[in-house]
Amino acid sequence: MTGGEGLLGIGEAASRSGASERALRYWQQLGLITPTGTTPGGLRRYSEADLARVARLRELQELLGFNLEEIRQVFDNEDRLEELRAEYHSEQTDAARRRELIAEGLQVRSRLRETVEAKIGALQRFLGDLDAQRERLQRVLDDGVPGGPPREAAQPAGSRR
C-alpha cells in the first residue's frame, strides 16, 4: 500500500504514540502491529487507527504486564472479533449465519477472559509473596534484629541507668 493523506511518518507516529522508533519497528517485525501505508521510497506510513493499536500494546504491556506473545494472542482474539462483527453486519449474512457468529464470538471472548484470568492469578500469586515476605520482615522487626540487642534492653539515645 502506498503513502496518503494524513498518514504519518515513524518520527511523528513514533512521538505521537510515546514508542521509540526502534520499538515500532520490532512490533512490526513481531507481526504486531502493521503500518497502513509506505512511501514509493518504503518509508513507513501510520494513520489513527495504527496509533490506537500501538496505544492498546503499550496498555496490555505497561499497565497490564503482558509479556509480547500474550499481547499477540490479545490482538489475535480482537482482529478475530472485529472480522466476526464485520461479517455480523453484512447484507449479505443471513440468521443462521449471524447465529453461528455470535456463538463464534463468545468463544473469543471466553479465551481472551481466560487469557486475562491467567495474568491475574499470575499477580495475585506475586502479591502473595511480597506479603508474606513483608510480614516475615515485621516479625524480625518486632523479636528484634538478629545479632543485634534484644529489644527490651534497647534504650533510648542519650538515657542511663
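Computed from a predicted structure; not experimentally measured. If you superpose the two forms and keep the largest set of C-alpha atoms that fall within 1.5 Å, you have the rigid core. Numbering follows the first chain given and starts at 1. First, how it differs from the form predicted together with the DNA.
Core-superposed comparison between the two forms: the CA of residue 69 stays below a 2 Å shift.
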Given for the second form:
Number of protein chains: 2
Amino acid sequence: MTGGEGLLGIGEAASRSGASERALRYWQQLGLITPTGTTPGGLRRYSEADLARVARLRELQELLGFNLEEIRQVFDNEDRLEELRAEYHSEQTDAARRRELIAEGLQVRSRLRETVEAKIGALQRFLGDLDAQRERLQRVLDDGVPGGPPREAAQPAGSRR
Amino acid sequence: MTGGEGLLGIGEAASRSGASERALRYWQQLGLITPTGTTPGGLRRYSEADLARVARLRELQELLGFNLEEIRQVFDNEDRLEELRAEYHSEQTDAARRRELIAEGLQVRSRLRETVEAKIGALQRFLGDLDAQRERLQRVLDDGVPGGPPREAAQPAGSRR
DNA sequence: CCTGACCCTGACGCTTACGTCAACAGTCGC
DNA sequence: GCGACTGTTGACGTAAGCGTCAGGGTCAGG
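For comparison with the form predicted alone, would you give the structure of this protein in the form predicted together with the DNA?
After this comes the whole thing, all chains and molecules, with the earlier chain placed first.
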C-alpha cells in the first residue's frame, strides 16, 4: 500500500481520475482542485472527495463545454454553498437566516439548470431535424422507391414547424 | 446593391452569418466552407447555401462542441449524401441501387444521431441530479426548516438510482 | 543510510481557432 | 479611369489548456 492514510499520490490520483498529473497541477494553480493534504516535504495527497471534484470538473468541461473560468464560477458557487451549510449548522443561526441560506442555494442551482436546459433544448431540436430527415428517407424506402425523389437541403436546426 | 447576382462579398457574408471574415477564410482553407463563386479577380462570392452551411458549422461547433476536424467529418458525410442524391436522380440508376443509396443516407444520419443522443442523455442525467438537489432543498424550505439539516456532497452526475 | 520510485517547480513547446497587420489587388459608381 | 471601398495572401500574434522536458527533492523499504 502506498498511502499512509486514505490519501493518494498525484500519480494514483491521475490514473484513477483519468486526468494527467500536469492537468491536476494546472487546475490547482487556477484554484480549481486543491489536494486535501500535503506531506511535510510538499507532495500532494488527494482524497476521494478531491477525485469526485475532478470528476465533476471533467463533466462540466466535456459535457457542458465550459471553459475553466466558467467552471471556476460554478465551483465558487458550490463552495459558497458549503459555507452556507456550515453557517446553517451553527447554533446561533435562526430559522429566518436558514431560509435565506437555502433560498440562495436554490438560486445558484436554478441558474445552472437554465444553462443546462437551454443546451438540451438546442440538442433536441437538432435531433428532431435529424429524425425528420431519417423518417423521410425511411418513407421513400418503404414506398418501394417511387417517382418522388428524396428532397433535402442541409439546413441548420430549428427549422421545424 | 453589392452583388452582381445573388452572391455576397465576404464582408456581407461575414456580417450576415455572424462569423468573422478571417474565420470564413480559415474554414475555406480547411475545406469546410468553399464559396460558391469567385470573381475573375479572385474575390470570394458567397451564396445563401454557403451561409446555411456556415450556420450549420457554427451549430455543430457551439451546440455539439465539435472541433473543426469532427465537423469536417460530418460535412464529408453530408457531401457524400449530396453525391448519392445526384446519382439517385440519374437516369441509369435502377431501383435496387436507389435503395442502397437511401440506406447509406440513413446510416450516416443514424451515426450522428447516436452521438447527439448520448450527449443529451448525459446532460439529462446532469439535470436530474440538479433537480434532485433542488427538490431536497425545496422540501426543507417547505417543511418550515425543521431539525433535519440539508445534507449534500458535490458529486458527479449519474448518481441517481 | 541508501536506493528506486515517485514527486516537485520552473520553463519552454504545442495545438486549435482564429485576431491582427502589412502590402498590395480588385470592384464599382461616377 | 479614378477614388473609395472592399478584398487578397502571407505572416506573425494570442489565448486556453495542457505536454514535455530539466534539474532537482521526498519517501518507503531494506
